[in-house]
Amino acid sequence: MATPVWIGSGWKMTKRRDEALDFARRLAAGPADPRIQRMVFPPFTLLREIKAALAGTGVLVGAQTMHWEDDGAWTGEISAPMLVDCGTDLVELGHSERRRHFGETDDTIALKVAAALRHGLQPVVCVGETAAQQQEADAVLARQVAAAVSMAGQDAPVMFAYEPVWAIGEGGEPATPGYADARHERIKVVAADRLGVPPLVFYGGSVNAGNCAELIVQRNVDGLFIGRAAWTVEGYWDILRRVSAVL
């Protein structure tokens, strides 16, 4: 069987317990395409319960960030062992909102990637250029990607989400399929120099029902990382159906 495409959604700081469990239970009861690996990234408060609600469905559950230390005097932080204790499968690292608002750097993201791998979590590292950096996008991506895998070994299961900062959020403009594909190719080349194999790279940045099909068929696009368009289970199902139709 061919490698599945990955279709997931990061929930950011949304959903109370009842909303999240309703989403998970309805997703668990809905159709599944074996050619698609589904994933969701709830807030920390919901990880254990969402993982339990999706047990046996094949849907992977990820955290939205974590600290690089296993324990210690880091008030308010969550460690990789804590995520493992919740049954977490994946962890999103380096989102542009974390870099911008919380001071995350290439160096701290590298530490987090190493910690995730050490504890058996599969990292999804977010990389992307700002609008002002578009003319040097490949150089920006090369720097971010090389740093992220600098402490990872050969064949480490690091994945990337290419999320151009100018495409994220309400009012963002999605990258064209060709532009996204070219940036994904660059990410794979740079990462493979360290990992030995090209990683999976997902596109995120104003993904919606109208553009998901043309994005997913690009040669270097291995999946989609969706925001608000998949925050309802109906929206997520709609994108899953459209992706299934073109696979």
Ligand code: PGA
The other form holds:
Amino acid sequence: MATPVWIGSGWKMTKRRDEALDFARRLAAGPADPRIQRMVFPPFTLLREIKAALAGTGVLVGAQTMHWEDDGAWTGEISAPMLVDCGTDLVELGHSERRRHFGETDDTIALKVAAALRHGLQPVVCVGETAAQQQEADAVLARQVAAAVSMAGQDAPVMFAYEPVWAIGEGGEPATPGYADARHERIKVVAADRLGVPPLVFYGGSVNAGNCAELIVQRNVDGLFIGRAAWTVEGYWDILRRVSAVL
Ligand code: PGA
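Given the form predicted alone above, what does the protein look like in the form predicted in complex with the named molecule?
So here's everything in the complex, that chain up top.
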């Protein structure tokens, strides 16, 4: 853990405009710990308004995916320059739900990382093994991480989220802190081989009020990426408070 630690709330496909703006306005008015870098990942439709609602707070705003081309005949897609147009700071790439349901591959994720960097968006690349791959987790991670940074240059500001697929969502079993720490260490080593420096690595997958403190104090855990437990601002605050208490 290095400070600041990064604590993110990924909204996935949840929230209508009123609820999202209420979350952002209350977050903006609430307490902030300078040792925590907060970040939220709204759906595309809300990026611009959430960014405006959080202006001056230091909370970073990220998109949940994007296309690798800047423009063209890609019906339904959103490009990096479009995200920049909305004031977006970060972009989450390669979430396992996108790999599984929308055909994202290591190759397309590499193209997306390159596009994000080209346009000044900081990528957060999600990597993680499935339950069936658990015996070979480090090899799977090495493959995903090496591919993700294969088109990135020295010192590129790529960040990772280690999100074991078996840990995510309803019925997910959170990784133990020790298991997560060991995987994070591996991710840093593989990425540093290309980037020259070890990247920040966040943990995601059933993070909650009960496990956030012991996860964040691990040596190689630089942040937390939260889904369900931070879909309300109260849930997010609860985790932020518990993390503050152990920094
Ligand atoms: P979860 O989602 O916290 O609801 O398990 C995590 C994620 O998908 O990033």
